[in-house]
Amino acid sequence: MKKKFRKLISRTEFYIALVFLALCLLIQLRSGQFFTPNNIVDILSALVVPGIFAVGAFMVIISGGFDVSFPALASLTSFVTTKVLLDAGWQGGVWLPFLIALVLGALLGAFNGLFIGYFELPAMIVTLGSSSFFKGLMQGALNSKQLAVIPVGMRSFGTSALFVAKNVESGLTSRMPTTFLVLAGVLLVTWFLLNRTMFGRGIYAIGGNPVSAHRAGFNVRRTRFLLLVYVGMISALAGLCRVCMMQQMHPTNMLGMEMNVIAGVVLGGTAIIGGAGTLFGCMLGTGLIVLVENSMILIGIPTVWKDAFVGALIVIGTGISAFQVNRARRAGLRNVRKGAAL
């Protein structure tokens, strides 16, 4: 029992959960509105797109890299999908938009994967370049503009709800969007891949040490390539969900989300150098960022302070991760010295 407790309190997720709970209680005490059904649904609704993005960022980070291109990739795929279907006069359901977005996301992800996986270039540099390339392609070659109208199937999907939550006291209602099922599906598939397949074990192994992973029999190049393809597909799903929920396509609406998403992933206990992290921690850290962004007004803090609070969380999250890395290194050095002494 003591060992389990020590293991629990040694995990970053434990402390982030305490901070999350403390913040929820603070908001409830100040406003009395946090634990109302409509507010909880609003927060979960706001988590959908950042949550999907966070899953992709999480997988890249545990593999030992960084992806900063996913907002640009999502913007490009969602714009092309929406524009093509509008020009074609598509009146069908949402299945075709999702299919097109997935294919485009896989292709753009393969673009990243080719350079990172097979040419073995640094992920940060490649994705910085591809981010600019995707934005330039969208805004230059495609001459992207805001699309105030989206296809009927996407519009219907974006306005559909799993249920409606009502605040009995105020009478306010909030819809739980059907897009939440996309987040749930992405989490389920990713959890299965990471915990029940050799592909997922390979991602963790590569993040820990690529050379050791290769010696253990993992195909490092192919694993990295397939990982970036999968992340591209996840990002495309997030982008299309954003368009459906907003009921319009704005080419630059998602650009700039990468820092908050990556901060949430690292804040949730994912090691910056890769090889360690959990989906639960990823969602917990992302949820904390979303909570701060969406609940400040409830505790009487002006929204102009949002960036300051999010910046503080970024510093705390990276600081905790760096502290864990240094502690692990010191522990490893102590073990090596003990072994040498023997």
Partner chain sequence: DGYEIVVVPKDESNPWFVRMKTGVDEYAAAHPEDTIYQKGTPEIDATLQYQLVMDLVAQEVDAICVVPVDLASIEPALKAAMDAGIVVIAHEGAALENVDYDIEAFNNELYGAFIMDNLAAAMGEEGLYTTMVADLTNGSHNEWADGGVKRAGEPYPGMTLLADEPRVESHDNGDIAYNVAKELFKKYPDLKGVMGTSSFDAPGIARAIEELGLSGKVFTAGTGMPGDNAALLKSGAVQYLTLWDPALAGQAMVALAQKVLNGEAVAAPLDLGVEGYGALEFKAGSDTVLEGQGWITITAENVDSFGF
Given for the second form:
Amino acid sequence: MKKKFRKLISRTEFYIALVFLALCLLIQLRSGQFFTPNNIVDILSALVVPGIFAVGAFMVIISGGFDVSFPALASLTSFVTTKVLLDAGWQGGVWLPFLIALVLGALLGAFNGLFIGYFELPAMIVTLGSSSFFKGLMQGALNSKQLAVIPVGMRSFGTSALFVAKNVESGLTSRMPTTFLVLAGVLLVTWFLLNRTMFGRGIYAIGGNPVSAHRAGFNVRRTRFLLLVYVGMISALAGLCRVCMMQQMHPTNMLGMEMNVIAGVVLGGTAIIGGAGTLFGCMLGTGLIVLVENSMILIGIPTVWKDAFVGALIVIGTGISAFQVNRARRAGLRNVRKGAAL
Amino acid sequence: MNALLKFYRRDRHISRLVIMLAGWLIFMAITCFDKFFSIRNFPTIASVIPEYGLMSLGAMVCMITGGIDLSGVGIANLTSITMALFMKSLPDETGYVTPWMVPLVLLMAILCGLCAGAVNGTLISKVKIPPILATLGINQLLTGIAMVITNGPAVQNIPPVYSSMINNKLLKVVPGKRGTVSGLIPVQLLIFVAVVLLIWFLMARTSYGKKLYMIGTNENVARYSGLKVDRMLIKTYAMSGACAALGGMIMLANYSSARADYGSQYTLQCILIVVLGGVSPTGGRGKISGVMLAIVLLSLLEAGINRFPQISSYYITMIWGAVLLLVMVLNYFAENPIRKRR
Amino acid sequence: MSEYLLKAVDISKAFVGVQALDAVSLDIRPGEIHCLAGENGCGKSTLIKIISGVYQQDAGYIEFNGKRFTRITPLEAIAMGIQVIYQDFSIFPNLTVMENLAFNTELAAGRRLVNKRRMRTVAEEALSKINFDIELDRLVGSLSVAEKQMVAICRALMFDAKLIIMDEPTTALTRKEVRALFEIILKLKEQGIAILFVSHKLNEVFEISERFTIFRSGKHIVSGNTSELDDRKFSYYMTGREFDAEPFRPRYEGGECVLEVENLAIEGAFEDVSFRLCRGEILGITGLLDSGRSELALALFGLRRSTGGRILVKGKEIAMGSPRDAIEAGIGYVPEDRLSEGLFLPRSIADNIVISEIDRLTGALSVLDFRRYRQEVEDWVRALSIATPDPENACSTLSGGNQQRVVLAKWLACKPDVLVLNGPTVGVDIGSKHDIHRILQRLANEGMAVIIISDDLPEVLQNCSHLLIMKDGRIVARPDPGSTDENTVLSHML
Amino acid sequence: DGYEIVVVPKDESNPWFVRMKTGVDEYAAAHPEDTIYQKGTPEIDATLQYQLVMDLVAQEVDAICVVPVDLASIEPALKAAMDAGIVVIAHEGAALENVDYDIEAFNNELYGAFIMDNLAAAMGEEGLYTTMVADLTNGSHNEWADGGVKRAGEPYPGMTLLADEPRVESHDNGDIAYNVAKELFKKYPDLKGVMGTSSFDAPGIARAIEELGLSGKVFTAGTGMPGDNAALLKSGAVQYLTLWDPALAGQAMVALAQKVLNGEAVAAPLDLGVEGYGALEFKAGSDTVLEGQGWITITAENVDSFGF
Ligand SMILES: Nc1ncnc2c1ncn2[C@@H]1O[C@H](COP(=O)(O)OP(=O)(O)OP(=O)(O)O)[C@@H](O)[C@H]1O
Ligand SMILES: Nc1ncnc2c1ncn2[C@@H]1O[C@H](COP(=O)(O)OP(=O)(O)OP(=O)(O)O)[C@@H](O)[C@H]1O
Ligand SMILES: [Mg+2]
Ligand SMILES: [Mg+2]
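Taking the form predicted on its own as the starting point, write out the structure of the form predicted in complex with the partner chain.
Below is the entire complex, every chain and molecule, led by the chain shown above.
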């Protein structure tokens, strides 16, 4: 029991969860609105897109690299998907857009994967390059513009709701978007991949020690390649969800999300050198960032103070957890030693 | 010929950048010589380079230690806003400010940058927050503070003596159509060159430089070797902060105004430049000459592409990405000839 | 079916600038314990990596079980029954013991899904083979070096292997564990498994192996039966020279006392450690794994804060807050693990040598004096005869023994009064080992105080003037090295 | 050969400036004697725009027509252009100093007031409201919002500005506008209207209103392009959007640049031969700012009649 507790307090997730809870209480205290059904649904629905992105970023960090290309990849794939279907006058369901986006995402992911897996280049360099490349391709070669109208299938999918949460007091309603299922699905599939398949364990193994992974018989190049393909696919899904939910395709408004998403992942206890981290922590960290960004008004922080507050929260939040985790690890080691000596 | 080959072999990465640069200049000479090789063009480019050039220098030293600095833009803007407000408070009733204020203000700006950078360094080395999170958080915090100070709009109407001294070109020989004469050598460039020389000197000629590379190569070994790693990190991030602050002061001169969100795209741009310049994102490797070449290459590419009315500026982004990927792949094939690949 | 289980014929392999292997051959019979020996950098590990499919040879071929290969992939090698315990263990520090143990079998079986229960059974079985007891859910990164190695060994044993290759398996093991390992090896032999055993340690080679092969600088020198071999011949084959071991006799006159340790303690690691050390003396500290000797060394060098007692250098009490404090007080420390604590591998040999004293090689404004810098590097390369064509080459291009000399040079360059060495000859061949001992003796005779922490008993007995034996965090005996033998020391340690 | 005239918008993918480009391209096709084109930066960013203008100065084009992102930071670049003898025409930059002329489709304060009129009409001239801008650092958006607030104070005594959150940001991003609006309505149940300024604001707010089940109780008004917002207008989520046609504004700038380059006299009332810019007048007390005639209101009824 005591040992379990010690293990718990040596984990970043524990402190982030504490910060998360504290923040929820603060919001509740300041607005009385946090623990209302519609507010919780709102936060969850705001989590969908960053959440899916975070899963991809998380997997790449686990494998020992950084992916900064996912917003550009998502923008490019969702633009092409929407544009092609609009031009073709597609009136059918949402399955085709998802199919196209997945295929395109896999292709662009394979582009990244080729460089990262087979040419063994550092992921961060490659994705910095490919991010610019995708952006340029979309805005230059494809001459992208805002598409205010999207195919009906996507439209109805984006507005459809799993259920509607109602706040009895204020009468406000919030839709739980169907796209939340996409996040849930991605989480489920990814959890399965990471924990229940050798491919996923291979990603951890490569993040821990690529040379050993090669010797143990993991196909390092192929694993990295497939990882990037998979990340490309889920990023494309996120992009398409965003388009459906917003009811319009805007080519640039996802760009620039990468750093905040990565920050969320690292905040959730994922080791930046790779090999360590949990999907739960990843969601917790991302959730914290989403929560902060979407609760400024509820807390009552004036708009001018927003950036300062978020910045301070990142620094203080990570500071506390980094400090405590280091302390807990040191204390833990000493106690292990003590056990051995006696 | 032999000497040339020897030069090429000494550092292939840099040689490749040189070749690309030469190739681009030749291409521009063939396609639109008059518009590109004009007496007005190069000084103009050179007056803008220092803004992000200075920030790239800071990003470079941090990346050589194996970290990353994403706070350059925040430091730059907060510094320039503070200094702008300070200068505005100076003039006497006649609106006159002595030119001697300018060096003093620059000095104060450097001091501000040093302090902000030292905070980064302390968070990273003492509190052990991962660099990417610490600097991202600080960036947002500083941007937020800048926002709070200004309430949003730009700080304008700074004493004209500041801009006219820094945003100025020496050697007045370039005639304008309305009887004005502009100069050949921008003062901003002189400041930039001075900083470049200083950092080159620090990195290549002093013990500080040697230690910097050592820490980037392996922090643990550096500790065991008796290097004061924490202090070195703090110093390095402080130096990066000072560079960013100076960059902010150049922006202040160029735009005659300061605002919380000027140059927000510089964060990623600087990392792109540094990586293209051959600095390894895992630390321990990279030279200032490479980064200089990358800066020059990218700005000439951009200026060149702007010479073609029919080509959308989005292609600039695309070409940046393509150049980065191309250089890395060339490196890969040069270092792993087909025969030797396992 | 051929007489041999494995035949590696005329294998050559070149790296950029080095011919690591030059047409070497090796053959192993089924069920044989074969020893591969040679100096650091002679190409042993490279050959092993070729056999296991990690590298591809430039020329030559391999025959295994009568089948001829010009290229093997790691999976093929594993499938055929070749298992390797690498010098660097090849473990995953971020994963649990269970996963480290089970991955290879799962991958070799071509499994795509993870079955925790099966993996656990497999892992437990592996541990039980050598009666090694460890929690399966611990992260391997949190284990001690020896425990990591045991995990690596267990992992190799799990397969229905026909050939197990052990690349210097005993470097981080204590005697007790070495004994256990040898028993395992013999048991494996009974099951008809062949063992290829790489080692520098003479006594081990004689004790365990039946046949041997010796390489020198990438070339095959000799193969034969171990029974026909003796100490002198063995070292001669390996190094091409002959030497006499000389026990250390302190010669430095009138040495003042430079280091006094009084009741030093770190809570949970060791307590009540006191000793005095004078110039010209070499103090040996030995003990089992976890006896606290490494923590003692770390405490002396400011890497761990002591929780009690004091350290006096030349009569002055020193607050050891960081390695810098120790260096300034005149203490140097050659760490246990060369690769992760001692050397900046990708950087130049020159930089590695001078880094700790670099501030002394600067003029005004801490500008480096490159003339003095080069001179200093040249001096040390010569003084410790570091074998390199150019000190500007990366440190990673050196062999183990030469790398250890670089670490030594780094600390000698700081001109310490007290030099603490933790496992100074771990993984170093006999030639280099001999040279390093000679250097340490010379230093002592020139007036340095030296502390050698090691569990290589011949090493401490031969080279030390005093000896401390630690057990469970306390000093249990202080025998005189000149008049004790290994068995007495061992009985104190256990 | 003819003159080289470049139009520099705030960026290139915002539908607003895509529409402007259409106008400029049309105009260029009609005037083959000059080289006329639009060239923008990849993102709305003051720094990038400064660099682009400086680059055009170095290229020694003949005229630069600019829609500034940020007035303060573009001034030095425009000064450099003027010094080099380049004709500078601006749009949405009434406060600029270093320009030959500035064309305003209308007066910013009045435009804000007009949006407020629309909002007040929708809200029934009473209730709590607040304003949304792209960024607090944005020049014209804040001027419009100020104009709106000022207007609300006069003829609509029933309208009160939300004191706790008088101005919120959408960062020119429909998704942020949507989320911010949701928060506002949760925290302030009495809030009855949000005045949008950026063309992303009103559509985003409308989406929030619809989803929270507040249609018919809470209202928004703002700027927007007809083509992009037809569905919203028809569904009743938004009742009024206002705009001027950026294509015409682009054409007017180029036409004025040509006039200046050809040395023609510029005197009020000025006819640029572009619809809505047939009788430009100087703004009171200024000899550089020319003001045109008004804006357009789009509603569900007329939204399909614009053709863009
Ligand atoms: N990846 C590599 N790249 C370049 N050179 C290498 C590489 N691996 C080994 N070498 C070189 O090949 C030679 C043989 O190395 P190897 O590791 O096989 O030696 P070893 O006999 O195992 O030595 P030790 O006893 O120190 O383990 C050495 O000179 C080494 O520096
Ligand atoms: N700096 C440290 N902080 C915390 N724990 C440590 C530290 N150094 C070592 N340990 C822990 O102490 C245990 C073993 O200690 P150590 O290796 O020092 O024993 P030892 O007696 O020197 O034996 P050997 O040298 O044979 O390994 C390991 O579990 C290791 O994780
Ligand atoms: Mg070896
Ligand atoms: Mg130890």
